[in-house]
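One chain comes next, on its own, written out as structure tokens in the form predicted on its own.
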Amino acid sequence: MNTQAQLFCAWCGVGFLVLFSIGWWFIAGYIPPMSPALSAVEVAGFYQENTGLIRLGMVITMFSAALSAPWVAAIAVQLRRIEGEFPALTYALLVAGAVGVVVLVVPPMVWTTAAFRPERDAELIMLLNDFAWLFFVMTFSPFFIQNLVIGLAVFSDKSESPIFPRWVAYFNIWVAILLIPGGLITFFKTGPFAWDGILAFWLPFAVFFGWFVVMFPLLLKAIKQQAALARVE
């Protein structure tokens, strides 16, 4: 049994949180997010004043995004244990997780493109910035499916020793629901549903990061439970 490989994949989730926070938040300075109501000159000024830090931060951010792939794979292994021979939800999780990596990689590429030539026309920089933020916040759908199928799989676990507690199903479904407001940012430049708003950004952001924090110890426990059962057999 590949216990060590699974543990490595689970710890990649922690690596994602740490490196993403360092690159995107502390180095590049995208927290708090800039307002979508800023003028083109103000947006361009952000890239002109922080060019080097944005470039460095985006490199770290893109690397961190890749770590979410093994993290999802580790969860998929445990869902496979629940589903057995026909793991449709597990496959759905893997596909959603793969798309999620793209969602996490593309915006940093666009942000660093905006910082690559900070002397370009302010309107072009604003266009790139708009695209990156819309792509990053609005593309909630793969993460919605990811958490939804985890919840459905946990609900389907009827074994005497469930792999995840039943409350994990409710938790994941609520996480999926709370990510939805991010899909509304195309309609707003100010207020709670703007890309810097409390409902469209701060709530999904906190929920997404909190999901890693909650799932990590549960995933470790499930992997160790699987290893223990393998030794008995």
Partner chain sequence: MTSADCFSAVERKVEIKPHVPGEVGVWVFILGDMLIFGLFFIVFVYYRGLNVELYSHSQATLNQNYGAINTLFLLASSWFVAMAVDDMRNKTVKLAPVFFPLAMLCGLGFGVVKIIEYREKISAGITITSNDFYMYYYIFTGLHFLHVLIGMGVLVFLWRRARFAATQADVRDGAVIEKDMVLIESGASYWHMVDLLWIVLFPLLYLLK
Second form
Amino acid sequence: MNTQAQLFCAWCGVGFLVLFSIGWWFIAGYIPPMSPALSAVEVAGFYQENTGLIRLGMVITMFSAALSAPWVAAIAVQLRRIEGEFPALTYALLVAGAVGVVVLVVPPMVWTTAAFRPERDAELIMLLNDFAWLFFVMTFSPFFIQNLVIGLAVFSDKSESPIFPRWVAYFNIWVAILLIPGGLITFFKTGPFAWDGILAFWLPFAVFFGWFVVMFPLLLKAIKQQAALARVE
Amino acid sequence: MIRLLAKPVSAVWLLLMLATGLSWWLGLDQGMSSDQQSDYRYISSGLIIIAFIKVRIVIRYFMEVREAPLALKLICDAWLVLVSSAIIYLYCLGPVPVATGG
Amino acid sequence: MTSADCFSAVERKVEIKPHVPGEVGVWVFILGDMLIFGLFFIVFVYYRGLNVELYSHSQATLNQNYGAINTLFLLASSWFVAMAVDDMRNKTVKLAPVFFPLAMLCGLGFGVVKIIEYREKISAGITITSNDFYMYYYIFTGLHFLHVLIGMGVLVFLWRRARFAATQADVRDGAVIEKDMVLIESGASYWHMVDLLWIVLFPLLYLLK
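Other form of same protein, the form predicted together with the partner chain, not the form predicted on its own:
Starting with the chain above, the whole complex follows.
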């Protein structure tokens, strides 16, 4: 049994949440999100005033994003226990999780590109800013699949003592659906479906963070249960 | 069939259908003159309240929450109170509808 | 639901013991969905308050009759489902195999009216980008319609369970075993939620002045 390695991977999820919040939220100041309706000059102003903080914040954000990889791997190990010999959903989770890391890594790099030469033409800064925000908020698909396959796998758990309780399946599918409104941000500059809107940004992000908070203790419990079973055998 | 209609669920269902009819009628333009426009505020608040009473009946009788543990009852009622009061509060906060609006 | 095992389906009709209808997990989904739609309602009324005139003008082009008829369709459908669930607690299941299809027929009626309504709006040049009111109209009713479609699938499943239970009446003592009843109640609760959400959407979108 590799309980220690599994626990390390699970804790990486917490590391992701903490470092991501520090870098993206507290240092770089991307929360609350800037309005997509801002003019180019206003957007460029944000990068000119906060150049140093954005650069530092993005280094941390970029690093934190990769911590979601071990976290997804730890969940995948538990799904593998459910699925047994031909773990299609587990593989789907791993692939989706890997793409998820890319989705979390690229936007910080684009934001930091904008802060690299803040004296650049304001229109170009805005282009980079738009690109990073759209990439970041709109790309719900890998996370959608990630949560969906976890839900399906938990549903398929027919054992006497299931690895995750069944409500976790409903919860994950609910989370998957809630991430979808992010896909609408390409149509709106203002209102609830813009990238700073309550339904396209705040709701999916609150739910995504809440998902970590709910899954973490369940994951620890599953790992410890597995360890206890291994000791018995 | 008579036995079915005598059940409490059927009685509340009839009530729900009637309430829908009432909302339908209230929501139609009643040929109001412009000085009666302010009454819309009461009518609309009434429509929202009717809707949430209907929702509570659906939760209690159709979804059988009336037989559920207290926690689930409380969660459902909390949702009802929060959402309905927020809607009515925000609705009444909005400016008075103009005469041409209806 | 282990406590449910200690009394049979027949006894429950007499002895009403507090129990969560259906699976606990389904309620995570139902309450989660209600939370989100609650947020939708609040967001809609808030933005409506910022531009009442636009919302009133746009609302005037909606056909209230469609909304009302659809409310009646869903209510009727919910009644059929509630009666069918009740029937499935009997020793011999008789009505459920008929009532579930009738509930689906009402759901189908809802869908037909909804499609006629969408067609009318789109052929009149009104789309999701026309203005804010129509954005909410299409997104909220569209998401709700998605719930209806999923619900129709759920009803098909319930119908199959009901037909199976009806054929098993002679074999088993209580027609529907507890485990099946949990599934039936879960599906029915979901369908009632679809009804419940429309009950609020109807006055908000069609009637609020």
